[in-house]
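Next up: a single chain in structure tokens, the form predicted on its own.
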Amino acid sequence: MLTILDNFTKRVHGFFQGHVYRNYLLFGAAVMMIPLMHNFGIIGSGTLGIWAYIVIITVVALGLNILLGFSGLISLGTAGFVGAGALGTGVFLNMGLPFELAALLTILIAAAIGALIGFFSLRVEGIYLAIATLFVGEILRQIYTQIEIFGGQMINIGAIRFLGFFTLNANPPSERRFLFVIIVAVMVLMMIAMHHLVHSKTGRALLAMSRSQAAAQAMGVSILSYRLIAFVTATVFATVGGVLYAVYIQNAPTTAWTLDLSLFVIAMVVVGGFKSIYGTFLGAFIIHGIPNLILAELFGDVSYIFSGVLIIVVILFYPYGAIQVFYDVRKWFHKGRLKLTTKRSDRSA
């Protein structure tokens, strides 16, 4: 029994770590899963709307733990971003422009600020540089609600079509849980992207650039390039992150896009975990879901109480993220497995 148990796992750990891309899909595939059990009614539309705003903010913290975690830099803008892309994405769409359009000009107007606040990030460190990022996203923010082509307090998007051939509509049940697949998708894809991003060049001259900017620039690092390369990717994933929204959701407010997200955005950075992707996913359902799918059925209007606790003791005891959790369970297997082996070995001498 134990050499079958044995051979297993190690067919398992092979399988895991034979492909790159093999861990983002099979999880990707275990995400989209989800909708089935709104099929079966085993959840409502809330919660698996719950989990669909979990994706996408996932989506825009994976940028954030780019520029917060991997270069050492930090932005309090990153909620009007997020606004950027929905409610552009409306916009360019109320205009006549095909859905791949817009989303493509949002994306590249967002990312345009965004290197101009990564050329600014060159001037101010620390402190100086938050307050600076937060006065971005406060000024998108008074930009989103006082401009009229933002339509007052909501962009109806409605129905979006796909390629010219594909209607993707939130109201029919059936369509949203394809929206949902949709989303999760992207999510895989960015993950993905961060993944090659932060092992390659690109990632080791962030990572030098965040512990000491005078030893990478001695050893060739390029410190305008970079910020330049950590702002504009972290803001073209907040953006995307908004466009997912739209895509989702189909109807943007203007009025969401405050300081409160970004900090939540922090959050679930240092919560899941600084450098991991899988923590970005896991601080998103620790911060967003615990509280509104687990806490919210217990304790009712107080749950963010108790979360705030959660969030605490995390951060005491796991200070670089609760996805070293996991890493340890599967350090007492590996230490279990080992002692099991030893046993077997004494018996059969």
The other form holds:
Amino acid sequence: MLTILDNFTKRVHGFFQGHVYRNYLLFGAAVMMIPLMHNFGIIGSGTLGIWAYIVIITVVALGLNILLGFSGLISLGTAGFVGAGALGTGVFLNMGLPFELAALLTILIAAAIGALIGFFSLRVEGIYLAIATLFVGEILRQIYTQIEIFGGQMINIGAIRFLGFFTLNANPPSERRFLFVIIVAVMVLMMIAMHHLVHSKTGRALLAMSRSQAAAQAMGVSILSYRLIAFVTATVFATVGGVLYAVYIQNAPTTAWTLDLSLFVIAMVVVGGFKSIYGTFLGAFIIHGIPNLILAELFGDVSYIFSGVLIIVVILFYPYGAIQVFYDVRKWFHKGRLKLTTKRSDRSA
Amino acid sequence: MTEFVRLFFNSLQTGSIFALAALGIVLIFRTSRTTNFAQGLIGTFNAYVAAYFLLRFGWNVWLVALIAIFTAFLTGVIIDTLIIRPAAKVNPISKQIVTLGIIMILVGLIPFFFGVQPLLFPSFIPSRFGIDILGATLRYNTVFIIVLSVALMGAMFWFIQYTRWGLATRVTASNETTSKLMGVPTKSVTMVSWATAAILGTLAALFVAPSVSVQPNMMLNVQLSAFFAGTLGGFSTFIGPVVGAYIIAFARNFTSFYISDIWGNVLVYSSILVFLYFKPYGLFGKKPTKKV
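Could you output the structure for the form predicted in complex with the partner chain, given that the previous block was the form predicted on its own?
Now the complete complex, all chains and molecules, led by this one.
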């Protein structure tokens, strides 16, 4: 019995230790099953919307994880860039540009602003840098709400034409399922991109920088270029999140991109797990999914209290993120197996 | 000239409110090593307490303000003992998110206790009392807010500078571990700091309440400005954020009147960013020495 169990766990282990892409693809496929559940009537369409938001915000939080987890930098301006992604796509689409070009232009503009913040971060640090990014976020927010091009309250985007030949609209449920699959596919792509980034020379340099800037510099890591890389990557991820928002929701409000959203994205990284790709998704699920899917139905208005308590409790018990729960479980599992095997050897002796 | 005088007193009033909030934020930043994002909402919650007693029992404004200050003290103590102290060992970024958790708890508690309707709150001295200066009406309430805030902050600076407890606060702010080893009761210092910060935030909330009414995001603008004031003045001194608060209030009021409402704000924020580039630790801040 035990040998079968042993074999089985080894198999499972081996499978997950296999090619890196397989895990992400499997994970993406699992998330893509959610619209099917909607098909069979297990979950409502509102629930699908919540899952879509989790997927979108995971992309944003992944970018912030590069800043917070890997580089030890902080940004309170994330919401401004998500807004840039959604509103920028809307503006360019309404100007008649094809979707791909609109998204690309938006991302390039946002990346340029990100690079500016990167330059800025060379002089300013700690809480001053955090609040400086908050300034940027506030400036962006003022621009969104006041300039006419952004349509005052919101931009209506409407159906989106992909690659110039197929059009998807958010309204009929059948097409919305396709949109969901598309945003999950983008999320998986971003996860793989992040995997490569953090396992490359760049990732190691960022880690070195976050531990000790002086030591990293002494080892020949250029602080300027890696801070630029960190900020530009984070901005690009946030903007891609915004573009996905435009794709799935198909209208972009101008007033939603406040400090609160930035704080929630930071909370996802902190609660889910610093430096962990799956942890970021878990964080997004804990911060956005659990309150909206479970607590809101149970407690209504008062559910905020429970979400707040949940955040605090997770941080107190898992200061490096809830993803550590799985490591703990694995440890218990191994310990249990060890105990069983030693018992067996005792008996045979 | 009339407009100028009006704007001048207006900016002094908003500057005082920003300064109160900023002082609370910097007090917590220095003693607990965290950016307290909940500062605004702690004030809002206690402003709700005041408005509730006022509307429900018809009590005097001054009496309900005293009650709110008392509950603010309690809120500060409770938050410190139940949440911040157990989180002493978590890293600074996680600690900030703990304050986000506090925000969410308070946002959930407000409809539970006080309902979802915004509550009205009158000014301390009714707005019909005032004097004319160069054609502009100066309300006694404005004078009251400015004088009380300045007096309060003056008293706090005196307290921090010249009393034993103030010394304990300063040493805790400079190095908590060493002060603990020297026998400073750092736990009580942090607790009193949270209580004081909560009271300062509540006062700021009560002062803005007449113009925006008591509702969950009444302190949004004040809190943002308080953060900006802290950055502009420098978080390493207590006087810096206060000066920064007045500068921001004046700059925002005057640019929004003489240039335009939106672009005034954008202009002020951008110029502060440029200023930060050249003086990264604010007006009064010093570059912290770093050990390699």
